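A single chain, nothing else alongside it, follows as structure tokens in the form predicted alone.
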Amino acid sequence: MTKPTWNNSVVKWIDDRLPIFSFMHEETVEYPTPKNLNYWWNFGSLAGIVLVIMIITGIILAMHYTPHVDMAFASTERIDRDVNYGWLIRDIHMNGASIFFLVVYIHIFRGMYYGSYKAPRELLWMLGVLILLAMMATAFMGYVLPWGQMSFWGATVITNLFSAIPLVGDAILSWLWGGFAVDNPTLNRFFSLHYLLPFVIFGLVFLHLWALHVGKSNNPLGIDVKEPGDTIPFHPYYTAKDAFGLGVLLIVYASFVFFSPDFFGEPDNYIEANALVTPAQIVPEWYLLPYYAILRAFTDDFIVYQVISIGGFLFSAKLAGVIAMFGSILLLLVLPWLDTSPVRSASFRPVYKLFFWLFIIDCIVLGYIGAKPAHEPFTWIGQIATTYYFFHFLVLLPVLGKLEKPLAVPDSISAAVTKSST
């Protein structure tokens, strides 16, 4: 590509020293795309753009936010009531985090349905995994921060959870306390690590967006780019969709903020916290409760871990319940291998398509049992939609990959945009 010609003197000035306004004029403006992208590659830009907001209000708030046990209540309700704006600040952070993992997961979703996992863009779909990995750290620190009811034995349940782990889990879960439980030295580690984590996403995503433009886009179809008519400017073609796709977001997004400002939240994070006091159920906030719900599957009756463990004798109905959990995350990084079919998108591949939907079900059901007690009838339903969440990464998609004939492929994206135009 061609060195543009800057008007402006002093970007002119600034650019032949260092090229970063043609470096960004390459990458943003010029950028070949896919000419056959549908709306659903909007949420990348938009899961940028509610990071950026999340971090500025993330600052503003650490200004007046105190991280000590006497004063975290109280410096959280003197923000909402005393702070000029500081309800707004909060609410737009607070639900922000239920927007961003909204945004994110339906993007990995996408990801999932299209094959963008695939060959060349395996390491682009692993920074991703990373920056959900380090979404749900963050995420589990800031709830943490108001120290009502909620947050108190939140950080005491999901802590303990290390204490299961051979050899280090005591000493991780006392590194994570600062003594022997959950108290000031612990919420001071979460603000600390709350505070720094959204930065390191932000270098995951710099990353991410390197790879993306290294591997280049996929689209609808899964076919690469042949033909020099295959792609176009990434603007103004695709800053307009997403200038659009943004304008419905934050219409939703203020909804919340505005409207019903709580609705992702608990009553009880409104009570102070109170060692002495346990709530009725204790819940993680609606993002997190697929993997809380495989974690409570793995009880000492459920066959399947009666069957892993050799009834019991390896390991803990509750050290697999952890093993589980994060196992559920972790083999997203693997899924480019585990996936053997040669087509990358489910839009040619009718049988993986209607399992792909049987996936999504699958964890809504497990985001619902999340938040029932832990009885009978849940438990069960639990363990069966947690045995399938593993069937489904582990035998299915080796299995199916292998004995599933798809569709035919067209032979370009502009042979496929041709053709359905006439």
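In this text the structure is predicted, and so the values were computed from the model without any measurement. Rigid core (definition): largest C-alpha set, two forms, superposition within 1.5 Å. Numbering follows the first chain given and starts at 1. First, how it differs from the form predicted in complex with the partner chain.
Core-superposed comparison between the two forms: the C-alpha position of Val10 differs by no less than 2 Å.
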Given for the second form:
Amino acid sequence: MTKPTWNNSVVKWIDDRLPIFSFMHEETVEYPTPKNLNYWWNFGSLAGIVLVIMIITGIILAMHYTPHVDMAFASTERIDRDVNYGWLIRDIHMNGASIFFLVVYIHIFRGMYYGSYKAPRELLWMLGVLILLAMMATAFMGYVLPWGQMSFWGATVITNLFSAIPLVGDAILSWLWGGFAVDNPTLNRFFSLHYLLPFVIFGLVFLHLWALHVGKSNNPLGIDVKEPGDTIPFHPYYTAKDAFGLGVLLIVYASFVFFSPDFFGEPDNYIEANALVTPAQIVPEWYLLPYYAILRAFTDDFIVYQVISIGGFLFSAKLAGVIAMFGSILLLLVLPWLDTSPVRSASFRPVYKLFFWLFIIDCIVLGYIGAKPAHEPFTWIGQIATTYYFFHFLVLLPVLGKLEKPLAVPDSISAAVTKSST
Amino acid sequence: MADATSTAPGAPDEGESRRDFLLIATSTVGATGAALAAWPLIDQMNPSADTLALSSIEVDLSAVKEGQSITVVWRKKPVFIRHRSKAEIETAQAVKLEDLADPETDKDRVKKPEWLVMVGICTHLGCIPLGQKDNQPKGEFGGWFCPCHGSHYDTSGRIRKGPAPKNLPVPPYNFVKNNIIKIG
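Show the form predicted in complex with the partner chain, please, the one above being the form predicted alone.
Following is the full complex, with the preceding chain placed first.
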């Protein structure tokens, strides 16, 4: 990589002392990128842009919002009605959460399909899982802030998960609440943390990108870059491609913001929080539904629970549900070691490709069940889908890597590209 | 020169190519869009609809006797309303314009000579001048005196001495009835 020569004397003066311009040039302009990336590779930069949109609109909303139980709901309504363009900024922020998760989930599934989590990118992947966890915490606490019925009861249900912890559960719960129920202290700390966590995410994203730029991007073939001819500079090729993808995303995003801003929301959240009345059904936002389904799958008669707890002897079904829910995400941290196949891309793993799509369907089923009331037939469908979720990671992936016979992998990116064009 | 080679995309030796045009056109549209999108983010800091809705008030003056002052709050700011005595009016009208730092006749500052209405914020650095109550200093010109940096205002609220550059401003107001004014 050649050090660029700077014509502007001010830029040169700074760069000789702090090579920030050379660094930016190296990492965002020259940065050698596999030349065969498809549109699924847009979603990383899209997620970064949505994060920035969320932080900007969030800082603005905090200028008008009051984190107090007596005023939170009214101040949110004031943002919608009285603040100049407040409706727009709040709708961008509200729908931004859904768009953020949509983009990030596609980004994660892309990584799963093309084996982007495999060596040498394990740490890159694990940082991504931490980002997902931080996003979920941020989204949950942000949902509490408008102080509607769903805010309050969502906060109540989710914090009550910690009561499942043996012995110290209740002590942890009142520590989280700062009282004996979700109340003003809870709202205040949630607001504080909701403001803090996006900057933690920003820091994690920086590490995520740093790790990316060490190992460089994976690609649809899942093979390593072998020669300079396998890559093209990031700018203008991928800046242009990402910009096009951004245009498409913004059209989708703006359609929700302008034409159906409450599409992802619950009408109950436009009723102010009432600690004495629970809504008929508590449903989390769509992006948390699969985990919610896993949580609820663990009932006393769930056969998997009966087996692992030795007939309910070791731990309660409630605790099992909580552990399974958190476990379903924490499992992703060890995915690089659960998948034993040396081949990255599903393009050359015909059997894995099939199970990948089954896994996608399973996640969608879990999401569907999470939105349904807890009775038959949804309960047993949820239990089967939950079982399959863990089966996929704990049994299928380790075994499949050993048994599956992958297709022949091309020698290099250039070889594959030349071959397909002739 | 517009032959086929020089207008081809990315023609290296020509100053203006189709690609240059596309780049400039796209950047211009993009920059315009970004500027338009930025406006709501800036405008949100301006006074909101509920703030503006409180921007005019009505004041009943019938209880204010000659020689008395009242202070009312308009847009979160103190408004001085003084029922001036004959002597105060005459003093104010007698001042020559060339003696004033911010020349303004007393007539231009009132709707009815006995009622002086103005925003009670010193034009120097925003303190509230003294002189509304009988026991407060009224400065060397019998009007108001700002304790922060020593600005003296006369009986028409005009700056006469001290660091303040302007007269106390007169807010927009009118008499809706004989004894009731609407400010704002």
